[in-house]
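Here we start with a single chain on its own, the form predicted on its own, put down as structure tokens.
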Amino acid sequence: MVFLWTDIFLFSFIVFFCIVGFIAFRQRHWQMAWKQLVVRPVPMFAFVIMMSYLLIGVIDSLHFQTKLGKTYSLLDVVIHPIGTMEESSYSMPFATHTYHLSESFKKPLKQAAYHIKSAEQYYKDILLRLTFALIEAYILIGLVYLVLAYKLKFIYQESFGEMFVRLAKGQTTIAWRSILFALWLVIYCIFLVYQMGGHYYIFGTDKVGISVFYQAVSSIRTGLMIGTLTTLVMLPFAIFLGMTAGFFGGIIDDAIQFFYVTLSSIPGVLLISASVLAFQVIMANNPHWFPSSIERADIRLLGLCVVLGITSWTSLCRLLRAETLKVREYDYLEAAKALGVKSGAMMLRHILPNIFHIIIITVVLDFSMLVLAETVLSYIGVGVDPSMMSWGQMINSARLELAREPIVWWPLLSAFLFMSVFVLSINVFADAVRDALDPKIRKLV
């Protein structure tokens, strides 16, 4: 097994938020807080989505290497033969054939769709394929259904069929209609891909043959990479500079200010092109740090989370300030002061509880701006390492096949979409999230 540097701190995220989680959800409030989420349909079927993204970018995150040197990640071997099934040139999503504008130079596919002999046998296989996904995802929710109205009678102590028709109705504290209905599109999907992967291209392929679905698949674990470990680098910039200017005034809190003005003073675009530039070079300067192609990636791609973290910090540090000038203001600090706690202990005891809700809501609403900045980086030839795949990378070179004659349109729509679902979940559920922790809010909600 091979623990590269970005799987070791996204793993280390994981289990951080876990335990901050557990901790705080020992408190009534994000109790209550939470209560107020999960009665939600809405933001508990995007909740659903954001784990299988998370998943998914997870499972690729577990690499391990051959006895040829060659590295792969357990997402390879779970939605194998998609990633190494390879063409000649463009196709269509489900095509048979190569994708060109004259019919004379359109080529049978090499590893997809050759047991295809009549396009009545074609319209045939993708109809029963989709129609067997369909039953095979039918059957297993109805299973995870009837099992949870089991566990769930005896919980509203009602009988299995009184518990059946309240889930169907969706009139339990817990919006549970909501999360069954998003599993099973959830696993429609991962049954629809087993039956048509290994047969059909999905989203069709590139330039070079590749799988589209592939690299859109394989590119949640770069948006998830942005989005974790540049908040990792991020948060303590802004927790103890926020806190800090707050709490103590005068001419550390001149400083502090002088320091984030300045900062946010320089755009953001350009500040962050020039520090990802000069990274560059050092690595070109020094090759011999990198000992595989797929470590260099992986160094860049935490350079540029490092790169983000630091020159996104600004905002989450006003705000918390202003919070902490507002906090240290209370009662039982003044009374604290006087007893004579130190600075460090009120700090860490009373003002950090009492604004670490805007903690949890600026980084959730901002995870999915991280994730669009990526996009927006590779655009411009900033971004991640060409060798790694990502949506900013499938953009940017779909830019060049919308001028080519035909138009090849699909991988700038499989990026689109797959970008699109992941920062909408997370858009809607960190307004959930919001409203939840938001007293004044919550009793409009």
Contents of the next structure:
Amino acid sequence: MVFLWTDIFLFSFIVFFCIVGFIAFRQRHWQMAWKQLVVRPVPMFAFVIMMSYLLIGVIDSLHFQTKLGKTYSLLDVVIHPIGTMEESSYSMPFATHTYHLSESFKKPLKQAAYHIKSAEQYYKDILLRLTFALIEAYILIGLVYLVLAYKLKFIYQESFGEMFVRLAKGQTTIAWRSILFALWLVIYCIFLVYQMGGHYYIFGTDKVGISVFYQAVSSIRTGLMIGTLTTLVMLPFAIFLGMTAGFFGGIIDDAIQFFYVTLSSIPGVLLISASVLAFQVIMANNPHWFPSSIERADIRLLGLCVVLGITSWTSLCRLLRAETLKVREYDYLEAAKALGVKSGAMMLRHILPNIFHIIIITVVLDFSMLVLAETVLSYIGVGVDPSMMSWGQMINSARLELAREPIVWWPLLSAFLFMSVFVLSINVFADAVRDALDPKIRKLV
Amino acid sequence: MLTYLIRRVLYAIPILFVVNLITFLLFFVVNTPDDIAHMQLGQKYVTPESIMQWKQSHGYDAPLFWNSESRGLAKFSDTLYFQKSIKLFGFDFGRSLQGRDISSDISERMWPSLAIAIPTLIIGLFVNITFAMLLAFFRGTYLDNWGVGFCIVLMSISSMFFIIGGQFFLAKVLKLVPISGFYPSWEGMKFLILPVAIGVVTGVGASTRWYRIIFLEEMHKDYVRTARAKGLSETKVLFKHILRNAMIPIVTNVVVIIPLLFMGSLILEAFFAIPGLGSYTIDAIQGQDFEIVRSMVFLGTFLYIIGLICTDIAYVIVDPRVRLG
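Form predicted in complex with the partner chain, following the form predicted on its own:
Expanding to the full complex; the earlier chain stays at the top.
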């Protein structure tokens, strides 16, 4: 077992969020907000998709080392042999031969589709695998469905048959039908990967013959890391400075305001690029810090997240300061002050819980922005390490492939699919979270 | 008003100063001039003599903050901080590492950037406000729900996909517009169509969603009820009353970014080979030309602060309730 720095931070983020969630759930108004969220079908669908991405990211963050010093993750083991298959160059998704304009150059693939002898057999094989995955997914989700109906029948006090129909019609308080549908989709995809993975390249291969599907799946971890680690860096700055500025006012407020106005007046991309360039020079001058290339890439990712975090806390800080100014004037704070509660305790026990909804809303809204920002940064050349897989890198290397003759479209398409589904599910969920937590927006429509 | 403005300008100077110091520290203390010389000359086969020579020819051989070898004021002025950083305040950007004059580069490349940025801003504003009003007018209906959903979908797609997809389908497959390039004349207009369209599309999602909330907030105010009670039609209320009041937050938020239009759009210009300031910056970052990056950071900050001051003025102009003092 090896622990990279980013892995440690990801796990501490998850633990931190679980603790916060646990504390929040003992409070009534958070339970109310959550109840508002779980009844809506579309956000719950997005929630399941988001969680499956998170799960893949977590599995990909458990690293092991072989005796020869090669690092691999649990994901590599789970989807073996997809990560190790290799060809000489481009091949289309589900191809049996390499990709060339002229027929005469096409060669059979080395490590995939070797069991295929004729075109007829090829279609039969694909169809068979699709059906098998479908049947397996239906069996599994059917079992889940039955168990769920059995559990729920006690809550609704109905017979099993009535509960079965009620679930199918989607007439439950919690949007179970859409959760089940999302689960079915995820499970179907997983079974498809298992049926196809070792025998075909699901999304083809890229220029050097590596599976594009493997790249896109490994990129999930990078995207997740950028979102979570940046949030982890940003939150202490924003919360502490925002609350202090709003609570104490006066010269402390002025100093903190000057600090964040200064930082936010530098154009974001330029500040990030400048910091990353400076960071790269430090890394180039101290190669002895990083024994292996994977650690090097890891530290660079961490550096990128720190830079992104330092440049992006200002907007949240501003919001928190304004909200603290408002909360400070409430009566119960006046009462707390009269009772002699110390400033620190007052901020922690009375102000923080009352501005916490803003933190949650901003964190989920910013998460998707950070994932999107990575593509732009990678294009500019200040993104993650070139040896690390990320959607930005995939887009960057794929953009010229559309100009090739014949065109190579699958690397771009798979990056597009994987990334857009991830960002879309986060955005849909974030939108619902905002609706549930922001009383102002709730009343508008 | 005037005293307020003077105070704002005086407040802006320390900000610029600190930004200037941060970038200086980032580029000269975190990375010493020796590192920059190493980067520029390549990591291998560099002798200390060639580094010395490179530093001398680019003016990097002075001490950082204090030159004890000079006399009088030259103790301050003969330093890297004065030569490279303080001179930016006089908009003397110096020369890039390739030896080109940055100031003349900027004044030359500003126009193509504006040629893209201004139409994008105006058309984008028009489109966003129209859509947002449409959604707000039909609030709570299927049109509203699907419209907001569509906005979220647009927001979830990286702008890189819009650019690559637009170039591929509209320019390469359908051949409606040229793929990339720039030509400063009327015939060159066709080069602008695609980048402007893509610039508008990438902004539609987030802005429409946000403007819609502004419109909805206005719709719940008392004056709207009064207007309806007077018997005005819903369209008249929307265009005569709500639109005018909703324009206050919209206009003031647009004013901030107007000065920044000069800086251009980074990836849009790079993809469409437009010789503007955005692609200039990207080239500088990719070529690790710290001189240009430093100048652009300074220029960007300066323009942003101008934008903030303009916002305050705009508030007073569009909203008679606001008095600055």
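Numbering follows the first chain given and starts at 1. In this text, the rigid core denotes the largest set of C-alpha atoms whose superposition between the two forms falls within 1.5 Å. Small disclaimer: the values here were computed from a predicted structure and weren't measured.
(request) Inspect the rigid-core superposition and answer whether the C-alpha of residue 270 shifts by 2 angstroms or more between these two forms. (result) It does not reach a 2 Å shift.
(message) So that I can tell if residue 340 moves, could you say whether its C-alpha shifts by at least 2 Å between these two forms after the core superposition?
(response) Yes, its C-alpha moves 2 Å or more.
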